[in-house]
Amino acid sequence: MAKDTSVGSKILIVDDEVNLLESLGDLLSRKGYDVATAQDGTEAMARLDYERFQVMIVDLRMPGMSGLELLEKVRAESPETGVLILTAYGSIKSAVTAVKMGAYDYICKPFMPDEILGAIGNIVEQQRLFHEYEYEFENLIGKHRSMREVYRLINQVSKTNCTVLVLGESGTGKELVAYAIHHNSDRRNKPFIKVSCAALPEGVLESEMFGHERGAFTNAYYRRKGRFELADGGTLLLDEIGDMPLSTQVKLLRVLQEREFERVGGNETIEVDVRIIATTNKDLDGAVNEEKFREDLYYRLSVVPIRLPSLRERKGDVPLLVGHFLKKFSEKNNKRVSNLSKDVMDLLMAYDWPGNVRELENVMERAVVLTKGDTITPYNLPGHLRDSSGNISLWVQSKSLQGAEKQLLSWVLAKTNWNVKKAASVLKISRGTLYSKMKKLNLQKPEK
């Protein structure tokens, strides 16, 4: 049986089949949901201008705006809405694409009542949990499924003392995750100490971690406590653990196993009660295979691994982050910047963000500082971001106009990894026009 769900959750059903709208609407209304309907994507987007829904049920194939196009718009306009795709058996490949674009799941027609009720119940429950986590982990912004999994893991591991390994590219917010774990644990009133394993030379790092006795080395004029001692009772963050020298890894392994160590140049064994959280942007599996990282230490550290997604993997969170940074930097700089032009949001959504959330944060601060009015325009963005669509320069081999057009479109589609939105932006034409040209010229993404 489908599990019970939150009464009063608002659901929008979008389908061109009137019979389905009526029958599914009646079913959901009887279960206590607040149901609205739309017969196409344009009507659905019009409703989103003045109303917000917890769940949208969207048919994949509709006249005019397709389900995939509607999904893309919903992810940009209302990223908190969970989208459930309805599809015929023959369109499963497109439905899988929809899930990759941010849809919660897809259901094949015809479906059983319990099947769709169960899927909706799962979306509503995850949203309920997310809002709980959003309150607790307010410095972490994002509603993508991958971020909800991060929040779930933070909530679970915070109640324990286990060692955690946070994985992710630079700029994804690994330190924020570490602090959220500490802040929501029983150690919250104890120290949260950080040591950067990448910023310090080998000898200095060892002294920084374990401390040293007077006279242990040149210029060691006094005894100094290390980060492990300073973090006693609390949490120690080992930032960028993948850069730690092998000699120091051996000593760290002993501390993880025995919870004791000696200061550099000392004989006294010191016991500590410390919770370890490590972060890295390196591929530790590969480092282990290359014998650059100890396998036994790797397994000690990765009791619970938490992987942070890159920003390009959760593009639907960009509008949410933009709103957060817009408010933050407007207040910080005593400015009243409250809007972005549509061109700016299109540029932000099209960019791949190699520097992740940190890069987006820097871009938004710059934009707020430079704008003269209340609206950010493309001129307030860095040049590389304004030009992210790229300049086209290629040798056209065909002498016919149609052949040259086909070569140009093929080249741009390949350069944008067959992302039609990006390709259309580069070519400065609409996606509809590009789709028509692709069909006319028989351009199809090559099978892998």
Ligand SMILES: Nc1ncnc2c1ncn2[C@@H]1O[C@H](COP(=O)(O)OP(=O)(O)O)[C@@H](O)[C@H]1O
The other form holds:
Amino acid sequence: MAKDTSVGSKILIVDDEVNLLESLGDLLSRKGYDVATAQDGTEAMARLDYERFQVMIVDLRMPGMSGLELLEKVRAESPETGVLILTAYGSIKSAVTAVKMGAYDYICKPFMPDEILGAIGNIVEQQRLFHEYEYEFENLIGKHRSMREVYRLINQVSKTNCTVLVLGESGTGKELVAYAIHHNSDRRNKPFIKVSCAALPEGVLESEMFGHERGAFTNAYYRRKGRFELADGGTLLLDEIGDMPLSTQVKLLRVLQEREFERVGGNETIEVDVRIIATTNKDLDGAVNEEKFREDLYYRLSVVPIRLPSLRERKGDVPLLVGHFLKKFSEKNNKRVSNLSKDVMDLLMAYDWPGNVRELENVMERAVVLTKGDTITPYNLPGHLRDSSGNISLWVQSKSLQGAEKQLLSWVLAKTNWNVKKAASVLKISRGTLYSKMKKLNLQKPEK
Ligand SMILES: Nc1ncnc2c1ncn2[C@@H]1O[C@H](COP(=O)(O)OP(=O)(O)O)[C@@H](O)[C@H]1O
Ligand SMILES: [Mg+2]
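Okay, that one was the form predicted on its own. Can I see the form predicted together with the ligand too?
Below is the whole assembly, all chains and molecules, this chain first.
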């Protein structure tokens, strides 16, 4: 049975028989799929250059590029597409080969409508799970379990209007999470407005948030709507709220409690329906203790906290992100950079990423721009990633001897691909000593 998830899924049918393209295309469109057709492998590959298909239905026997050749190309260039093979009775053996090469399933011609709908429904269902919960969610990438937990929370809070606090170091994707929540909620067609609390001086921040009346202060020549009013019906992102001055916090608290406010210099009370998402890279608990952040506001905001992991807590995701950024920046710069030399990946895995995904993104953009061929080499990386002295400065940052030891051990382990024997010999200690230090310092091979 085709499931409801079919609606909108894109399917490409590739067959040299025009009759089949028409009848199958018709059947699938009536079931709500978004269908495209191609008469041979070359035409199919050309479409893949600029479109993504969830499913491709491929005839094994076609003039020119065979179904198996096409399958091989699709697996390499669009691995997320599920391929269903069509075969005549005589060639089941090739169909079995196709499944071994990564096709999802095969169907013999002639087939019944239910048979093919069932097979497609299975592919679509599997892909939905694979996509939403394994590797990506909206624009967020990551398959580490900490990220899957983030996707789950986004899904949950999107269905409500509750205030959300997104916590995480700088560059971990807090704004992407805020946008994903908005985009998944029923407010998606209403505005998504951001206020950067860190960037603005106190007075300006208030008039940005609440707007001002004409003549409220020098240079206030016009009445101006604030971000709260602009976001009415939608979502307001209070970015880096840990930097908000105390006096502004008081005013914000009132809006959160009463959903109303006045413009700066005005008397008219304005009511708004706004969903609030706040982000912070600060330790708000600590700020509350130091009385730099109001406790009552903190509790209001952190109804549902979502904590984003740092990149070093999920290093196994580095290759996935690298692939994503290679593709993104190749397209942006009109280049075809598709490879890394092996030592580049080793360096990227050994590095600590204090600036998290944002830093990785910048490093990859720079590398794509700098490389002359289609492969990134260590010379395309910034110096501090290439030579170990960069890592030494990190050891100094960690301040304690134990911190430095942990940095050194994790660096050597990453360099030796977590081969304890090799790492121990590099460090000139026994394997047993290394094991006990790893245990004491809680060092574990990052999950893939
Ligand atoms: N999980 C992720 N997948 C893909 N890109 C990401 C991810 N996290 C962050 N980025 C990218 O890194 C940069 C910084 O993200 P941002 O949301 O601004 O971080 P923060 O607000 O936490 O400092 C952005 O360009 C964003 O697209
Ligand atoms: Mg940010």
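Numbering follows the first chain given and starts at 1. Because the structure is a prediction, the values reported are computed rather than measured. Heads up, when I say rigid core I mean the largest set of C-alphas that superpose within 1.5 Å between the two forms.
Relative to the superposed rigid core, Gly102 undergoes a CA displacement of at least 2 Å between the two forms. Remark: with the core as the superposition reference, the CA shift of Thr81 between the two forms reaches 2 Å or more. In the core-superposed comparison between the two forms, Val412 has its Cα shifted by at least 2 Å. Taking the core as the fixed frame between the two forms, we note the C-alpha of Val426 moving 7.9 angstrom.
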